[in-house]
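The data below hold one chain only, encoded as structure tokens and taken in the form predicted on its own.
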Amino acid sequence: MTNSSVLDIRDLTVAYHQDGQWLNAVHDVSLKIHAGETYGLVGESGSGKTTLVLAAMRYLGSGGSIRSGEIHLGDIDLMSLTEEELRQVWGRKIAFVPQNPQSSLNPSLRVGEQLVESINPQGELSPREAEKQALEWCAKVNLPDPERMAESYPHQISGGMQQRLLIAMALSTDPDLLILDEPTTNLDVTTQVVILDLLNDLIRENEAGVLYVTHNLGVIAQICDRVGVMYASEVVEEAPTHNLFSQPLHPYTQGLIDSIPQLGDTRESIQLRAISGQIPSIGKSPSGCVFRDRCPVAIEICSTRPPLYQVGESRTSRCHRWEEIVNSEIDIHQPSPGRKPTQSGDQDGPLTLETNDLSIHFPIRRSLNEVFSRQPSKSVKAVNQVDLGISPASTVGLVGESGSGKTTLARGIMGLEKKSDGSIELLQIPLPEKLFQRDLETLRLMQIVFQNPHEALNPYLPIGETLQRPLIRLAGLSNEEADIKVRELLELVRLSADYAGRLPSQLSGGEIQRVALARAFAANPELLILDEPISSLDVSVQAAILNLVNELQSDHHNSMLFISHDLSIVGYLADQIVVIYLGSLMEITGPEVLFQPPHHPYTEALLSAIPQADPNIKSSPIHLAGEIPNPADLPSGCPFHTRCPRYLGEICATTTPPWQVDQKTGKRIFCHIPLEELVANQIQIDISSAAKP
């Protein structure tokens, strides 16, 4: 890292025009990024991160305006440039990688054409030279078979490949500043670690300054040199990464760190300290300190706006009480939830749910050519011979990459997908395979919360009516009884009674998820399936939802199937963890021994890829070769053998592995490798940072 400044923002205020007035989305923000430095920007949704990014590029929409401040890109005063002059800067000196690559790629152009356009926008290079450089960049970002990749359309490649392509497009112009807006949020941890390592290598090679926007504190801890924390339009703290994590000097920063379960945390050992309340909407921040209404140590002086205090040479904090924090005179942690940690369910009782040899295959319609040539029919083998059991009042965590069959398995259990083989039993009673074949009592006993509750709620129905329907139809209540119960359900999920009259569009993501939970619990089900219910939420909201799920299960004694690709969250919440890959189970383990060898090689890769929110712990991730295979053409032998870093040879490719049981940990592992050999070659994951107050 050099001392030269790539981006220098001074006293920047950005506002949006709403209802005849200008409302500040970014207020009095200053930051500086040097060449070769990666600067992390964190904060909840609505804190102003994206507005700051767009303003830094002078790319605000028509409703936004920079009201005051300066923006310098090296020696260039961006505020003085015309729109035509800015076009020469965008893509050349400033490159931007968004969260959703699909929205940034032209679906009608081949990948190679789009990469050539970014490399050669002015036509300085010959077509042949531009195509050559495009293939070189495909290879640089580890896209397999660059020639074939260049001929593909965006929809023909995976999300991870699309993101690598955008990174290649961004860095191919050798920009001075690279802006990354949540570039790995929607990716699996195995893909995320490949992208992050790739970024680190390319950033060092190009010496670009990097502004990395995310709410993933683990990623920040592992790749950033300095961090700025935004809340309600203001930067409330800035510090070198190691200093920020070792001693936060603002209560909001501490609240974010406390909101995430660390590796090794379980719900029996700790409760997450979620930040109370929610971030104020634009233009409605409290007077004085913007965090005052949610701060555990707010006092009278906090009613006056704090300046950005200089704390030593390289730190700032917008907190009046920073000196007391430095001297450990006050406790800035959010209050403890106050309830006893949740106890495990009855592991020895009759199972609430049991599947035996459950398979779900989708036939692929043959083309005319395949019919005439008498080629055999194929099918997508999404779930293959899965044996799963969930005990009363316990939680099973199902974890795996996208495309591993998690959601299909859940939909099969719910009767939303037809099983091809095997059986499903609820409370030891066989279930009809299709939803319409199940009676109302069975429907009452099984409920599901989907990943995106916005798609599951009727946007035209008030929340009260949404909650009334299962109460009337499944629980058999009258309209009057349902009205009373709706208020109880809203209180149960920490929402006031007036929410009954609101529409889904008037609620935040966390509030929508609470409504989805309330609707699922309305019928008092025996089994609740939660399919990635918190993956799109801020860490502070995630903590509140996880605590709520624990409390609801403790009070109602439901069994749960919790689906996620985040092993740290699954390890925290579940009584038993099931790892699935390409429709087959790979490992079954308890959370208390999750990080102890032996691991299935796939589980080992997932664990190694988790970015820990501690910059002192440097992970050594295992990079899996290639992409997850097409489930329509499953590998023979072990499903994982095509990507396995511990591949033994022909036996893995031709022979189905046995289930092995480790006597010490109780783990069940679907693998040919002897358990003692796995123990000898695998390291125990460092979870020393897991302790919380």
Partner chain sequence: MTSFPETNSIETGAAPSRWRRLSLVVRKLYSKPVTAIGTTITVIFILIAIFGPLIAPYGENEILASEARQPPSIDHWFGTDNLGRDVFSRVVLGAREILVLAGVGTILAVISGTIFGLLTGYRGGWFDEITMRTFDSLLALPALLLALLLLGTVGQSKYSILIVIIIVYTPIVARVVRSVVLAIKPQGFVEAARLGGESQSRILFREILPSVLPTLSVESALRFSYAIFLVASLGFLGVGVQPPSPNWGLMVKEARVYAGLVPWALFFPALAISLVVIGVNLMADGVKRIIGSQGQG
The other form holds:
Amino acid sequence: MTNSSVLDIRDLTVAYHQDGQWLNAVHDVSLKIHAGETYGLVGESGSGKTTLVLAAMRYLGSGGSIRSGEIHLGDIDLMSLTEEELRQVWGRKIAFVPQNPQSSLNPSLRVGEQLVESINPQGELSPREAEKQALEWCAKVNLPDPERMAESYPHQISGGMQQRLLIAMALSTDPDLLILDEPTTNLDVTTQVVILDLLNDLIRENEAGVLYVTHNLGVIAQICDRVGVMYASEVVEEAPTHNLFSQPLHPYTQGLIDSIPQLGDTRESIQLRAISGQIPSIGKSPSGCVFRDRCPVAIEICSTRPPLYQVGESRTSRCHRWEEIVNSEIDIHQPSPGRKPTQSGDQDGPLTLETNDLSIHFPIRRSLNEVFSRQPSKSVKAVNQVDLGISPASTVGLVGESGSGKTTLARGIMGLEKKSDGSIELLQIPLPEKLFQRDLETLRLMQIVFQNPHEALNPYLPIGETLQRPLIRLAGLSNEEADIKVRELLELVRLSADYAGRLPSQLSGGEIQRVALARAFAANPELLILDEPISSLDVSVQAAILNLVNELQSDHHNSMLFISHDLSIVGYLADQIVVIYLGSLMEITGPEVLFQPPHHPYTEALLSAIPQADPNIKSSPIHLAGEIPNPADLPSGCPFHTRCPRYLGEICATTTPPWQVDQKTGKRIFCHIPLEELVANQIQIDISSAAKP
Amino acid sequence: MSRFILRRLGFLTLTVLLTSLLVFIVTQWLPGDVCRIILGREAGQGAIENCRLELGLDQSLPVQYLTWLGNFLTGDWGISFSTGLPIYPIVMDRLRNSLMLTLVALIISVPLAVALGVAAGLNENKPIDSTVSVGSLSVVGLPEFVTGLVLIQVFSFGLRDLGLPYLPANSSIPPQSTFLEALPMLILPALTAMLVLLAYISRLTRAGVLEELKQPYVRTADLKGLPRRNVIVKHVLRNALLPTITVIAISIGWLISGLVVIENVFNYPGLGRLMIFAIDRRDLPLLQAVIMVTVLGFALANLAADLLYGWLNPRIRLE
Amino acid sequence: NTPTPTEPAAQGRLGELRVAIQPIVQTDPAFISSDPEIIIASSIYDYLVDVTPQNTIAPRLAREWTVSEDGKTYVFSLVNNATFHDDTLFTAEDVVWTFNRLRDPEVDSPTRDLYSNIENIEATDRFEVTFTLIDPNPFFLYDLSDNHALILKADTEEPGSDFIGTGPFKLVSYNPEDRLVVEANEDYFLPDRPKLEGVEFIFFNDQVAQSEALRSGQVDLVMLLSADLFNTLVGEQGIIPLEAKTNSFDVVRLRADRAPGDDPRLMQALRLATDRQAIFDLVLQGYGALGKDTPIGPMYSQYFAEDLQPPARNVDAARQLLSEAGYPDGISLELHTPDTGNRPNLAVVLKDQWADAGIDVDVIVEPESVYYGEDGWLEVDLGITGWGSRPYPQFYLDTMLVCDAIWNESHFCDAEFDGLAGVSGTTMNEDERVEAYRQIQELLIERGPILVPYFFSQLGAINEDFIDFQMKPFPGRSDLSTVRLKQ
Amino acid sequence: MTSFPETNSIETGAAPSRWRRLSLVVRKLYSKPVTAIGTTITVIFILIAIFGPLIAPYGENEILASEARQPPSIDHWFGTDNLGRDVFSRVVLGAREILVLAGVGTILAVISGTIFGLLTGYRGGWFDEITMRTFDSLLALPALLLALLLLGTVGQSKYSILIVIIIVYTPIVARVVRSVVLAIKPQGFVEAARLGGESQSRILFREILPSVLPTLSVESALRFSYAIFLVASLGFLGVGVQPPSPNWGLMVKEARVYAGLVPWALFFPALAISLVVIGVNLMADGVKRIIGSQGQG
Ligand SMILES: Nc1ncnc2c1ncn2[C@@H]1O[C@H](COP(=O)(O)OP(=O)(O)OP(=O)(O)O)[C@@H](O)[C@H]1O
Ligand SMILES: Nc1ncnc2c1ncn2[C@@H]1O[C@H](COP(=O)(O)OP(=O)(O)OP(=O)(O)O)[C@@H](O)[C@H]1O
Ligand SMILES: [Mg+2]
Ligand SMILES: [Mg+2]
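Form predicted in complex with the partner chain structure, per the form predicted on its own context:
First the chain shown before, then all remaining chains and molecules of the complex.
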């Protein structure tokens, strides 16, 4: 045992009890973390990351049990401790930052009290001292106004603040080992950079070993020293970060890297390579190499279980063929999708969809008091004066942070939300405001795919029926015709015909989203709105869906509004990118000039905040001050002025900015700052796409 | 918050008015005539007519209703048709009795139920849990008249036959009795009401504890290294008992008036029995008054539950 | 050692009697009808003359009386030492006012009919009242002792809620549906009475709860017990069971004025299908007497025709009659009954017995208040009605069976019967009356519209600590002023 | 085209047939002893309700005058009552009435409650507001009192009990359904149906209803046990049932009078009520668990 290791896990196997048998969720995993080292653990959902880190603390939920293996925390043999002794270790030697900040804080305790608890778990300090320290920690994690913060309840503060609090709780115990389980997954990119920065600083200060769990390769690339890649309860590869990205030694790692578009990729420039198939659920892994089923280079030997091959000093891989990979004798990339989507169709002609000055406000009910004191009625101004045009057969990408009004805009267009002002025209015909006023033909012309795949399909209707309905109702087919068409649709989204008889619960998330796509295409709409259709899917599945969307669109020539919070995805897919902030459009640009200044200061911040999956690019993210303002209290003038790093002065706060058009790039920017000035001050964002094959 | 209360009070008023109207209409359909009932089967038609005139039953229905409503709202609850006595003191006296019974039932059952529920929840699927679950499921299904009879046999006659001190089989407490005077007679009916309540609350508490134990914040608390007791008391129970509190408050409404059967079995002078009396006698103003009090009590208990819930649960407060 | 009227009897008063009774509705004596109402009213008020448990007339507020030769003038001399609870002296004016009220068409009390034969009531002295009748009435003293004839103070404004009487007890408090409490009237005109400090009437909806309260010592007196409940109390320690033979009966009657009852064979068939002895054993468990389908029971020993017998049960004969009456395959009927007393049990047993003869009845039990309140009892074809005990039998004939009787529930109309009833009701000759009653019994057994399966005893029980309680055939008329605590 | 990644599903095969699903449910009901006991009790009572007349040695009102008040014996397993009726036969024959009344009442109440809940939840607005306020006022009255009031007005018969169960339970069911509808309404699939131009009735009954069914089945089981409770309690109060009906509540009421001497006439119907209510309760609890675990899975 090297005494420098803070965590040493050996041959750990963890299983859950399900339906009368033990199923391994972590199988034979060893890993070691040294003091001051940040170790990244990456893998798809369900690969066993959380199970592993919980087991590392010997904290497993009901039904979970450590079957074999050793866990050493410094000199302490965790496996030999009683529960009482474990509680002495928790919160002192190990600290944990969970994935979901909202539910990880007790909703009915003030956050200050919760922080005090972790500073003073067994009550050694005087309450006053503990409180003082708590306030200090609030300040350390950059929480504004610590006193007020401490008095708040969790629901009263934003997700970013909650996460900072949880980090403060963890760090305040001065642990030897800090475990972070996807601490930024649910946060916006702009918030994420703040948290990551904070972590970087604090970790450096504390000399603790860090185990960082995420599925975001970008984050790994930016902050980790060493990476373990987990798949189907096994760690299939382990390497220093730099090596891992420059030459992955496991086909799975390669698949992960290839699945996501990087900033600067466009559908014309690159095709995403999805990993075929999907991760097996626990207990269903194939024998031998667990990745065998999905591996492009699997051969006979792969049906025997590969040992953990030691590759040089610091690398390991569980691939029988690692030597061939090292020597570049085999290509471990996933096969490229057969057809490159061609941009076809006539993008000119009358706009498919046009909104003018579209505003959607949700009224807030006034209290009686407010009515009497004649306070004006307020409303949540979710969408403000949006002018949007979508050309035939083109894709408009809409990006914005959480709460910026993307979904509201989409719903407003579909007629699911009442517009307060402005007009919506479909094929130059004004749309009736209310859904029930729209005739079947109008309904047929527009379809939407919702964000959450599990809500998108009726869990009690067989897939076939779900697909049949629009065919019968909107396309006017008979039952028999619809049946035939359902099969075609399934084929179109690469599902076999027998899926028609299944229920959504028998499908994976990716498959459900395909069905949702198929339904949207069933009546061959003119306009298709995709509201974050992939953000809840695993990276390997995302790629397949993105490819499918591309392909379908180029076949059917539909116009598309693609909504996402991820600029790299929108940049990859869209013909035009629209950036939205607080319900107002900030910038409209083409994907090819996305990285060329001038940028709207908000776009600039978004671009810089994206952690790129390339350790060579050291990004210098722009930190946005403060929180997104409350949409019920929109800032006057430019909605972004309260957080704008390039704040000009008075004018931004008082006057609505003009739409400036950049002649060179064709960008339209909603800003007071002269474009020349922006060009002069903004540097080109470093993108990695050139480095890619 | 004040808006919330105002809104709720508005709905409450609406509900109460609707109920009174509903009851008024329903009682119009009730067969049997209050005057015939008052005067007996031997009275002549003339006496009946006199009586109807005196009670204002000759007026049109809307007039009758509005008159009653107007008077009621101005605090004049009127005279009971069948007894000729002022309604207000009668109803208030019964309300007091019902509240006493409620109090005893709650005092006995709530701590016990919560303790059982917590114990069961913390020991899921262990013997204590199964015992509490099966026990409560069995008791919750027993009609009060069965439990009441059993309790009387055991604690009254059973103990008496053994020559031990025993509880009164009958709970007709004298009017204006103080709580302490009434207490011995309150025990058996309270126990009967309590069994149902006990089962209900303990099941709810158990479910609450199980639900909260699953929440990620419990993990956070555990991993802070807090002693297990702290985690349970400060974190789990605080949230787990929230729904329980609501149910307790609501059950006050039920206890006040829903104990018709128990009040009959024990001859306890509560509101429920008074209501049956009023129905039997077609004593509309009395019935209306009792129902108003009941519905108000029920609605207020509900409101109190919501307020309490909102007070204890900071998440609600924003709304 | 008769104490003089002026001697205070207070030192002898001891204890409070707790009586369990059904809740009352009516408190105005002119309208009271149920036993609980009457026992409460008769504790607070007094009768002019009272009936003894042996059905004889006893003096009360009237010390003595004389009847004129022609039987039309009754002169009552009243006690002179009775005071109302508000300390005003009781005088003849109060009697006059009370009885005038009872026959006042405006008030329309149930007694109006009863007293329609009175021509005049007059206070002939401060303590003397004279009643003048239109026709002689052999039962006039009984009429004066009617349940409703409690003497109120003249010009009482709220007879229902003033509670000012001359009776042995004074009202302390009344909580409707809960209890009514009275205390001894210290100035009661009868010496040495009452012997209790007070009485607490506790209202119970539930009979079982009453008897349980008695068993657990929470009440002392329970009346109107069902035979079943009575049996469970027999042998219970510390409890004395009370049985009073009465002329109370349940009558099963079939409307005779329309189909199917207009064919008397149907009623005969019902009778033939009935096993009275079995009913008596099951329903009454022996507490009472077998009925003979007439309202004249063995209590009226001078009128009861012991030798007459209704035909014994004969199912075949019943079937035969049915088929003659046009129901060869049996008949379906609804049997209505109030929900009180033994009536539901009687209905259920009849249902079983009649089923053997192909008579299929649906028992319909209704709350008493509804059954009587809606006048359903006068309307339905086949029904059961309870009739309370009266000191003389003429009452039943006049109100139930003569053609124009106000409660002729069976709508029976028989000239011969009416003639006989007229004779028995007016003749001053006792032998004539005995003969008329005998013929009436024969007639009813032969073709009457009613089936009287039994006369039931009134049953009650009292805590052994209390003595000198005598339950009357009409239990509500029992006198509580004689009860005392055993020392 | 062939190079496009093939998908393989989590589970293969079509949705299980109805029978398999049923047998699965039965197996799950029997996987926990307590639930198994509850289910067995319920099934036994249902069988008794169906085959009662074949089981009962005597009629429901068959009076054996000479055998009144006999303790349990070979001839009379549960003894005889005060009128000489065989208690065992009456208990057995009483199962049908109470289960049918409670069952049919529950079904009707569930149907009407579901319709109200679906409509109010889905349409909202004034219709919702007025309906729910009316239901609130009904719920503000204790169920038993409401029942008494209604029984007084609609008359004392079995059918009145049905009406009472419907009126008393419709608001409760409607509320439960409504809350589920409110939770489901904003979900994508409902909106997708609206956007697909589906009619309201299809949306209500084909799209939303299935999601309500699990909650509804738990609620129905619960309502059923309360309905039994209610029918028995009404019988005990002597309303809505006519003697000589072998309604267990009525039997308890009647036997209570002479329980001191003939305790068995009280004990067995009381036991029957308790058993069936406990049985249904235990089963409902099991149903809830099964559906809960399906919801998570
Ligand atoms: N308590 C449990 N009982 C049974 N199975 C469980 C339990 N917790 C997790 N699992 C299963 O174990 C496997 C690994 O889960 P785990 O949460 O460790 O994955 P993960 O890599 O953290 O995924 P994610 O990225 O979604 O958080 C999954 O298949 C999951 O369904
Ligand atoms: N029905 C509603 N009533 C009131 N406010 C609403 C309503 N729907 C949305 N909002 C508010 O409108 C704003 C925009 O919400 P919207 O859902 O459109 O954002 P989004 O960009 O789609 O965010 P996300 O990325 O989280 O999906 C938010 O502040 C939200 O709270
Ligand atoms: Mg995880
Ligand atoms: Mg959204």
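Residue numbers count along the first chain shown, from 1. Keep in mind it's a predicted model, so treat the numbers as computed, not measured. Superpose the two forms; the largest set of C-alphas matching within 1.5 Å is the rigid core.
Participant: When the rigid core is used for the superposition, does E480 move between these two forms (threshold: C-alpha shift of 2 Å or more)?
Facilitator: Comparing forms between these two forms, the E480 CA shifts at least 2 Å.
Participant: H242: CA shift of at least 2 Å between these two forms after core fit?
Facilitator: Superposed on the core, H242 moves its C-alpha less than 2 Å between these two forms.
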